[in-house]
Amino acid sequence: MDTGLAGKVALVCAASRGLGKAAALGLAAEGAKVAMCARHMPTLEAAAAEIQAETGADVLAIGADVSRRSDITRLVDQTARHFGRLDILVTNSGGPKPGLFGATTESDWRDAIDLVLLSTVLLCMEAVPHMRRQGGGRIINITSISAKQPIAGLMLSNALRPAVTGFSKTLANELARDGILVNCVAPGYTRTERVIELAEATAAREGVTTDVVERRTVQNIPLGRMAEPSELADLIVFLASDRGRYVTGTTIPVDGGYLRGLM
Ligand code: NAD
């Protein structure tokens, strides 16, 4: 499949390890050239030498924490100037934290919403600018099945990656006649480092092994097992090419079937 991505420039953000490294992986694989970002500029540099070798693509790493607005800024116009263009945003961020209604602070609001929705919303006002010029993008924003179905104990991630869908599809048709397509891609329970983590964590918790724990993830999903990293990255890659071209303003779980509604 010729997906057209050869020498277009995609900013992945997030993208040190999992499902942003994962994507940035994906894009350069297909000849893409890529600006990946993480705050710990060792690990990113690490990544982006992985991929480099791996793809023969070009890759720029650039330290940022996309909670920062300076940051994001800079980031940008990094990419930007050091590429001369910017064809491709896929906007992620680690998550927010975990926990009940009554375990949250007014504090944790607040980075929550630097973190998963201003961080969306200000990468795409710094990146829309360039891609108007160029006469197209896309625009393609990693969250979670949370925005589809609330998932118990997960109090902030269910309240804004809702609110990140809906600023996703209203800039889609603000943007349509910009050729600039906006979509969002909803990971089901995926097989991170962040994942296998948090398995072996509940796991030493509890005195059993990190497969009991991991069984049990998988009870609820149709088909069987946890997604790999590059199973989400594939669905960007289409959704950045040329064959995803009539694709625009909604979100497409890669979820094994976990999301029980009919949307
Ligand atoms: P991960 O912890 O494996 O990777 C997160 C990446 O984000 C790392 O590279 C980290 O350095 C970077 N990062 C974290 N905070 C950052 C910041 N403020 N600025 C810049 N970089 C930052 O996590 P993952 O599993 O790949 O998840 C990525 C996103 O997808 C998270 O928001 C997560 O909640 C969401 N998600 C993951 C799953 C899953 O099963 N893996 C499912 C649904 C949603």
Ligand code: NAD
Contents of the next structure:
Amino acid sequence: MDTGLAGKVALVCAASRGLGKAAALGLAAEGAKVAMCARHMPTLEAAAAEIQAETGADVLAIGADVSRRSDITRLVDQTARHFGRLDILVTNSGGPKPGLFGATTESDWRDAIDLVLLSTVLLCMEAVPHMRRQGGGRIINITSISAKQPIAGLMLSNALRPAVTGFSKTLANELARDGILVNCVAPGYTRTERVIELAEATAAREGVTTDVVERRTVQNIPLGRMAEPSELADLIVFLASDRGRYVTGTTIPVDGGYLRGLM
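Could the form predicted on its own be shown next, to go alongside the form predicted together with the ligand?
This part shows the chain on its own.
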């Protein structure tokens, strides 16, 4: 299938591991030039070198913390200057810390807002002018199934992922005439470092082993297993491609049937 991604430029955030790394690899494998960002430069450079070796794509590693405004401005500017354009933005960040409402502080809330919501807003602010100048683009925001169905013990994520979803839907309507499509992808339980960390936190809180937590989680997934990061990346590649040219303003779960709602 010709995706039309050859020669396109993608910026993928939080790409040193997990879902971000899988998305960067998927786009690079289709011929896109990829800028990858993360906070920990050695891990990021290793991931970029791995993807470049595997795909032969032009890959740029940029150290950046997306919870900082100055880093976001530098990140988008450096990407556009290095490659000469920006076609695809994949927003992503490490999740906010888990915990119940009584365990969160005002500082926790402010940090989570900066990390999850404002990072998405500011990345779009910086990227959209580049896309407008070239007549179109794609924005794909990685959120979570918690945007549609709250997950116990994730107060901060449950509050802020839906905020990103509302922002994305509104932005999609505003940018449609510019040829810029905006969508969210909502991963369910996927075998990433983040999900392992959450399982460990739940196990510690309940006084059980992580194996018990994982078995209980998988029992609630109709497909009977967790997703692999590449399965989310496949959807991101489709939405970024010419094949996804009539899809905008939506949130698509990749959850093995975990969500119980109709929409």
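Rigid core: the largest C-alpha set superposing within 1.5 Å between the two forms. Residue numbers count along the first chain shown, from 1. Treat the numbers as computed from the prediction; the structure is a model and nothing was measured.
In the core-superposed comparison between the two forms, the C-alpha atom of residue 230 has shifted by less than 2 angstroms.
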